[in-house]
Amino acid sequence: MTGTMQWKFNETLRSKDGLASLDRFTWDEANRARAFHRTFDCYKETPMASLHRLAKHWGLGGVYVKDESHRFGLNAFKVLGGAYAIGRYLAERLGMNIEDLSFERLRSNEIREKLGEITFVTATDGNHGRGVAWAASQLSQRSVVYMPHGSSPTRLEAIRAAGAEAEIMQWNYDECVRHAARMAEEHGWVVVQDTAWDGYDAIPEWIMQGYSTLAIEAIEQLRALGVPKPTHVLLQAGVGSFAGAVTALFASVYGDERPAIIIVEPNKADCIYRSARAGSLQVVTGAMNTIMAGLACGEPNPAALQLLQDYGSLYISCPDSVAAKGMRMLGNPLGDDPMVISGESGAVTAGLLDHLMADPQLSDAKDRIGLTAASHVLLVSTEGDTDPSRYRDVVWDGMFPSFAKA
């Protein structure tokens, strides 16, 4: 077994000066973001799965997983972000405001006519890849997408199956970021990425703001079973858009009472810790062959960073094991819990929230952040099982077994 738990306390937190703004994350704002959702055919809420049991097993007054599994079909949540971002810059290009805007009328001949084709572009390890090629095709668009080293070749075909022109580069997944945007400047394409660097910030803000859906969905959720807010939320990192969305929306609707973030990445792409360590971004280079491939990114986004910075309370870098753990308790329930089949990046939070409860390497961890019997917490299991060998091959066949605890 490799691959260590490795983990850093926010120290300062709640006690900053200059906090990261939240104004673009506003229960206001999620809304408007939910708004444009609600107006696709296929939109639903994705379930609030209650585990009881195993809140019980943990010693945890509850344990509750939004399984972002069902969402429009697609089997993972990115297409939130993708699609707003998508409908954003559509309705600029046409000086509208997107509350004015349905995903149907973007899709009508009268639209089409005035935006002409458009192409847009990403680099992706599957999901906000899928995601893009949907919205784009759904509105008659082009779209074109690049994968790093080692993508799955179920992933991909899953990507031209939903409309776009894609391929398996000889890259890494920043590298690929770099070639989409080359790219776009070089066509007249349009890059729809979940980071940010000088003079490209809006869609990805964009597009961090489309998350917030799935987190004003889970508060309402959560109220509705008797949960006025969960107490700890588990959010997983790549550039670390998705957990800057939801801690952003958390921290602006319950202030200084938000709920403990807990921020969790695989070993080899763990650029979010690292950063938290040292106080500034930091970047992990190389092929970051986890089998968490939708966490497999280097460099963060970096206004994403700073709302976990400021916001997050503890960041944990972890073996693939822990990943795979979580898969199998998911898929695998306790008495009448539910099922939830999560995939490789979609489970991590599971089973990091086994090993803060069970794991003696992670007691301080535990004791610092708050766990007891009178906690209530939130995970996102963000994908279902969007390689099927891959989650055959853990579920099934062991692949990557349980860390040793001390």
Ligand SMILES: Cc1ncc(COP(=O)(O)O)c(C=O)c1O
Contents of the next structure:
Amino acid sequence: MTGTMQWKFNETLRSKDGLASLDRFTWDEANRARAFHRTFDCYKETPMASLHRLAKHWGLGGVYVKDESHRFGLNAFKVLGGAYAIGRYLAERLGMNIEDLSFERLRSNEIREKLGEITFVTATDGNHGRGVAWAASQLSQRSVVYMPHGSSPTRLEAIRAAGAEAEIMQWNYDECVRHAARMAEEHGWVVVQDTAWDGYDAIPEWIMQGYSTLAIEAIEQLRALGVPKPTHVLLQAGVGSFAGAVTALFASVYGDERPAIIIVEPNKADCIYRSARAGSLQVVTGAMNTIMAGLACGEPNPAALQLLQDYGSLYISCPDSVAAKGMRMLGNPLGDDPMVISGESGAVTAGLLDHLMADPQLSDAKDRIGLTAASHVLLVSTEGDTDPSRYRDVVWDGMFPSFAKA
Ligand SMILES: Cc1ncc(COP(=O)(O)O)c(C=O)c1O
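Form predicted together with this ligand, following the form predicted on its own:
In what comes next, the whole complex appears, and the chain from above leads the way.
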């Protein structure tokens, strides 16, 4: 029943001194990012769906899904990172603090004239590029976006509609990243990439800090629901920047009492899982053919990987059917549970939780991670139906069926 599902617990007991620093992911830093996002006209906290029937069905204390399909009308969380990084970059260029720059002020003619024309460039599976394109065009700046081979034409069109010059290339995601960096070098463009490499780390760190907005919203929403702290957080990873940022904030807020963090990836692009197994950064190459387009990244962000290796509890590599199951479950809720429209990369954590709770082959992992009637589990549906026709293939027509019941 587990197919090619594989997992690895974090066995490393590191000394406090050796752990990755959380200085850049404190509550105050996260609040700084949220304060900037709050200056956007379209800012609104995304909903937190409490799936109490599903929790009861699984024998858990609570299951909560942060629904990022409502983020800025862009159907995914990613814009939080790209927009904040662009804001921080422009603030630095203007010699100002981000606290003194609202999004409105950045859009003003006065600032536009000071800055002149800037071209932002990035590589993307879809969601990150759409966020960068949207932020650049809101600021009347130019953006260029490269997408990996096999990217969805619908996602390409969404990026063009958000204002970028975008094209699908012959290469995989990591090769597109290198192409974006080369083009920036040649033309004097600014790379806004959601992963770091030697000599390129400020913008990826701002992107990660931008993602913290959703994590502080989630912590506050759970408190309002009477849950002082989730016991488990399931996070999906591509390059690991999203998961790393959320993990770091939870570690910073809750210290040794932090929730158990479970990281999940598609088995065609499981670089974080493989790195956890090997104890060092591992790279996956090739086409990375998975329906979880947002997670089809073979090279981890080294800074994020460090955080995930130090503060994560369990790393799982899973087949596409797990994401498909999650999409069907969230789109067809039990009883009066709210419906969450969740895309392939958004729903994989829900599918994984189903496996942890119901698949006999994962029962050891479930026991060891301590999923019980006292557990309150947080999931983030990081995208809605960003490829609507694929969404229907899965949810209506049953593409990528679940494994036969044992
Ligand atoms: C919907 C969605 N979820 C999760 C992720 C993973 O983020 P990261 O690449 O930072 O691990 C992505 C990345 O593009 C995404 O698009």
